[in-house]
Amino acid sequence: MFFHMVLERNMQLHPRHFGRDLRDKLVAKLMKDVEGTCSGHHGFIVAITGIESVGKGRIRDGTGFVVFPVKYQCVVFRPFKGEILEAVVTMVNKMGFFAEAGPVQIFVSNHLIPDDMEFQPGDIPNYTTSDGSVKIQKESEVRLKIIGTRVDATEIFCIGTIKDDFLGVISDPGANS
């Protein structure tokens, strides 16, 4: 799920950047440092949408660097238990498969794959139905349900299932071959 939030961060800036475009340099450094990172508490920071305020800088003793408190608006992505996501399969093995939905990696165990699908080892490992009509392999797009999340300080891990109504393969790259 995506959220629009207001967050704060202390930005450290070298004195060589002081001048007329100080604020622009501060915003550019903030975007470079923050966009694409993961805060376990808030989720993945997708994009900064605006700067609310830049506080007065405080000089750090001995270094000359100045620390500015910056309050900014951003879009964050945080998956929740029970959420339905569309993801791209990145790896398939006999234990299940890994898929990515944006920055989140999701593991779907073979116990959470429908019973009529069986693992097929080979050059392109995949899960295939008994009649061969549906195949999950690398680059397949799947619709899955998040059944568990684990949040670390800098990463979010998810467990998913496709063993439910309206879940499973959306597009199969092997069907075009």
Given for the second form:
Amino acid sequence: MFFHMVLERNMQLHPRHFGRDLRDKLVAKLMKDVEGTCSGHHGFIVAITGIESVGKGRIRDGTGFVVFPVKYQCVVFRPFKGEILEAVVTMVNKMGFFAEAGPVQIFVSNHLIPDDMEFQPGDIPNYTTSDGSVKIQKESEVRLKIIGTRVDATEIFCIGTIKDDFLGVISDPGANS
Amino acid sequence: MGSADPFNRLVKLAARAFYDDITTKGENQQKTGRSDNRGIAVVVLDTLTKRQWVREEDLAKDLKLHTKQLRRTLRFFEEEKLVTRDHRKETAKGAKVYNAAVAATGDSQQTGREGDDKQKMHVHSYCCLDYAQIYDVVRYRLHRMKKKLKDELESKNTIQEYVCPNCGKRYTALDALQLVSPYDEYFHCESCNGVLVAESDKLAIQDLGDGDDNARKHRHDKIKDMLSKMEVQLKPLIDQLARVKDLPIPEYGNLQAWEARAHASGRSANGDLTASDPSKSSQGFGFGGTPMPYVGETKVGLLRNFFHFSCEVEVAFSGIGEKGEMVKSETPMKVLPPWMIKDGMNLTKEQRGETKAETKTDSTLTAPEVSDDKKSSTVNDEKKSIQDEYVKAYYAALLMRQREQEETMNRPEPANTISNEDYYTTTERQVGMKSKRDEDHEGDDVNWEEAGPTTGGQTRQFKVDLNEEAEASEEEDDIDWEEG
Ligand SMILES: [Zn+2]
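May I ask for the structure of the form predicted together with its partner chain now, the form predicted alone having been displayed?
Next comes the full complex, and the chain you just saw is listed first.
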């Protein structure tokens, strides 16, 4: 799920940036530092949408660096248990498959894949129904439901299921070839 | 507006199935035996089935509850989507509109406080059962209960576990990322690089288990057991849902609409009764009538009798309903429907005998009440003498019952889902007696408190489960999310 929120960060800036475009430099650095990172608490920071405020800088003793407290608005993405996501399959093996929904990695173990889908080893390992009509392989797009999340300080990992109504392959790259 | 009877029964069944051991308390109250108010939720719901819109203060007085406590319970039910509430600022005049409306619906006895309303603006809260929503809420709840158990049975939504056959180290699917190997299709142990085995396939490898399989199997059985128990015990509720399915849902509308309608219909229906008449008669009798040493006061009686009979068992719903009109059609006491017996006896075989015995005592006891009921309908004709007679008869019956009650008090009561309290309350309300009998029957309260937990015991299992479910759905966000 996506959220709009306001976060705060202390930005440390090198003295060479002190000039009239100090603020721009600060914002550029903030984006570089923050966008794409993940905190277990808030989720993945997808994009910074605005700066709320830049506080007074403090010079650090012994160095010329200055620390600015910056409040910024951003969009974060955090997966939740029970959430339905669409994801792209990145790897298929005998134990199940891995998929990605944006920055989140999701593992679907084989017991959460419908029973009528069998693992087919080979060059392109995949799960296929007995009549061959549905196939999950690398690059397939699947809709899955998150049933568990593991939230570390810097990482979020999910496990999902496609064993429920309206879940499973939504576009099959193998179908056209 | 269709008859509310089947829906009221639905409410009562649901109350006993789901809200039996709900406690509502302030944050600073700790859980002591005294403040344990389990069962209040059921009492409140039951009483609401006999009203339409009701002012919360009046309801509190009728139930002899503290307004705060009642509010808490009602707020809970509002959140549960069983009850709609309305708050409005009003003067005594506004209150009168409501009182008149109440009188018009025959809900007469609690209008006796018109005089209390001073000429100030007060915020008054009203509440009413939302039948349409109750129907949906109950169905949804049952659906969720079933789904959760079934999902668990089919081990959907369970996190796969893996075990290393070499060193016995365990992993879950959440570790998957660290376990994949670039060389083959399997997961590998982090410490010994052995090929991991999924837990469900573990039966093949016997010696690894530390009795864990047993635990899992045990759990499986337990869930199965729960599911079947649920089907049996909630059958009355499910049946009632089915019965209600195609009936028109009683719709009282919002407070204003209801008042307007009740007022209009009241005027046309009982033209001889002016709006204030019933209250006058009830109050007149209460204060001016023959002072009887031990007359069950209307509201005390209502509550006390609930305490009595909720533990006392099953004369079941006699078809006497929530409104004045219904009371007049004196339905003879119904024979206990078979499903109810089943429900009550579900627990143990020994209790079967006990239940029977109690039913017997109860029916002998209620005999005088039946005739009283007939009388009660004539009370509206304002025959004082009949009232007196009734009071005497009633009181005699009451005394007898109390004696009976004291004997049975220490026996563990079979937990029956349905009590017959509405039968009694309606009769009493009609008569509208008053008295000071208050201190004499501490035993009642004690008895009721004992009965509370017992009743809870029957369905406890489900409820634990339900709560879990509720938590599970919104677990793990302790963070304040701002939706973007
Ligand atoms: Zn190992």
